[in-house]
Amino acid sequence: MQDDLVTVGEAAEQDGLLYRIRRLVLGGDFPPGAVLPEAFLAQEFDVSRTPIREALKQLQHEGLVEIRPKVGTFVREPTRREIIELFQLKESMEGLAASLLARRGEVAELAVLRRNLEESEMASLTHDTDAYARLVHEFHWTIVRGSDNTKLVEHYERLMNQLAYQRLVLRTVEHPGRLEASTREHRAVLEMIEHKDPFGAESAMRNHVHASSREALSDPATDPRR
């Protein structure tokens, strides 16, 4: 019994440290293409390398980084192709997810979209693009977790990461008028959900993420050679 209460705590204790370490290649602290030194981690977390080295290999995974043997381990950013592939998933995951929720009827998710769509404007009213980047990613992620599907939301997450969505959006949001369009395009899904209208929802929240797609794909950061 002592033995398994050890593997469980060192389990959970190698899922907290993936946890971190991913959060910090998708928080911007490496952008794509920077080293992520195995030293600097494992004393970053106070912890030894071979944690670091099993949490970066799952990472590898998930397609966050890039571990080239004998030169180190490089924060990965997707392919053209790639990008293209996971927002196609991606529309048809948030066309769920705004479906489903609409069919629920007045729970509490929507308390939390309303709010956030008043914010939301608010932050385009006055330009703060960190706001909004934000509010986006709340915005999403509660119409996900508003569905009440528990695996459409563990192959979201997983989505979520391979795109590195947050570095999307934070160049997104820069681009002009893209602030206004976006919340415009918030607010339709949101009535369609309070209309009670899955098939509306699901087609505003495909219409949204398409859009999405385009902005991103049209950015130079997204190499059209690759």
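Show the form predicted in complex with a further copy of the same chain, please, because up to now only the form predicted on its own has appeared in this conversation.
Next comes a single chain, given without company.
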């Protein structure tokens, strides 16, 4: 169902193990800082430690966990500084995506974006934050996929995994007035794309991501102590 939309490029995941463990980490089932014993995961997924180790090593390279040699694997939470850094990258990448999409003709993604905007306005009016969070996710991913740049998609996916973005969005959509502002920004982006204005689209997208990042960083959940 929506999972197909949510996981997007992950469909190409040959071994679901990496994906499943990533969900475990991102889903917050394990408290950040906690250890994930290989033996436990092996038993949990009914495989040997070997494939578990391969997946964990990959997650380490993604920055989601930290493997302290001979000690264990720990769930890693991005520091506030890293969140800022990742948002800067997000702004750049999504700006590029919007620009590339604007250069393309009338492609299927545009219809998805228009429909998404309509549904977002509905969700905004009814203050259905869960639906809105899902729509935001879809909007951004549609633009990135619409860039028709597979390498951008790959790096973006990696970036979003590092950000643990879902958690952040669920917080920011609850800020008063953010839904309406976000929808306006989405509309501006879409209009620029429809006008085939790459610079305008990039600019609008970067503005939007920047605003969104400020919202996320202003949230107390992004613990400033770290």
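These numbers were taken from a predicted model, which means no experiment stands behind them. Positions refer to the first chain, counted from 1.
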Item to check | between these two forms, rigid part identical for residue 120 and residue 68 | outcome: no
